[in-house]
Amino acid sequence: MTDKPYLQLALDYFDLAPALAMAQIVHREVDIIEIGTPLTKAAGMLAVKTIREMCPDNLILADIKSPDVGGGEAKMAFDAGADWMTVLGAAPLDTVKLALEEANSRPGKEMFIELTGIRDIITRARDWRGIGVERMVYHRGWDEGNLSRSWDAQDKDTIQELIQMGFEISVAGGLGLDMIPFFEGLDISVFIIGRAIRETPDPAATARKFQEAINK
């Protein structure tokens, strides 16, 4: 892990053109650019390839949330230029293994477990850790954030337990500037920010404010 957490911009768009425009505006102010799940479905690996070419100095995450064919989907993402990709936590352990094997066969590539919808996180995490998974996205889902769920102390306790198990944790889901101090004391690896950067009058300036908040 770096001296401070990374800042990741989530490009959760349903069309490629606005995603490219936002990446162009913000890429110098963030560490990682995420091709969000809606965009990977709308534009496929073209989105990964194009943003890789536009932003050669950023890490690129393809948030595929692969549910099956883990090795093949990991290969597809990495071939398109992604550094990181995600596998859905509900996927069979064999799918996780195959995606992890593909990542491990390529220098600098990594696979993340994406926890959206997973209830028995710690139980499942023991299995993932047992096969060598090191990274995880702790995610309050888009619909949850809009309808029913906010961050609370139980989230912090679970994140701390996962860190103690040896995972590097990315956090995502409705995070604004006011939420960054909530994670103080936790060794967070990546803060994933979407609308709180994208939907502001000056996204680049907002990204810089997030970097400042993370640095504190």
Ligand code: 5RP
The other form holds:
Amino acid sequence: MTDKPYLQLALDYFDLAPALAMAQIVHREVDIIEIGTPLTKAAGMLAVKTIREMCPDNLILADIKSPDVGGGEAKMAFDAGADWMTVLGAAPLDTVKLALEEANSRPGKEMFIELTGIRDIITRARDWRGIGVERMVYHRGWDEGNLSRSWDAQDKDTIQELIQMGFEISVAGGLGLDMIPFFEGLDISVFIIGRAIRETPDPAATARKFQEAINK
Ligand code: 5RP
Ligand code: MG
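Next block, the form predicted in complex with the ligand, ref. the form predicted alone:
Now the full complex is given, and it begins with the chain already shown.
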């Protein structure tokens, strides 16, 4: 990780073609390109491979949110060219362990715990830390963001506690430019932005605005 937080563009598409078009437009403005969860289901590892080839200078995260077969799914993502992949926080500890082993056996590869839907985060985080997990995506899921949950002070407290436990934290979930100051004072490693970049008239210019905001 560098001193400045990274900016990650989430490509949450249901088809490969628009994802490739968006990657082409924005990849120079962001540090990390995420193959979003729906895209990993729609186009699988072809999406990872194609975007890896298109964007050789970006880190690539495959947001698989693996629930089981963690070692196999991590291997599949890394073989396709992903640098990073995610395992669902609800997955058994053995699944996390096997994905982590696969990542640790290959230089530069990382696995992240994905916290969508997890409520007893700190209790579980102790187990994850105990087996050597270092990174997680603190995520307010799409559906809960749309229907029932906003970011609040409790999220900040939990993120701070996770950082104190030694985790590198990525944050995601309906973040717009207006939300960046909310994280001030927290040592966030990666800001993950999807719709607030993709769904603007000039996504490359919007990505530059995010870079400015997170560097402030
Ligand atoms: C959904 C995801 C998204 O990639 C994440 O929520 C970021 O996208 P957005 O900024 O549009 O919320 O993992 O499960
Ligand atoms: Mg995602």
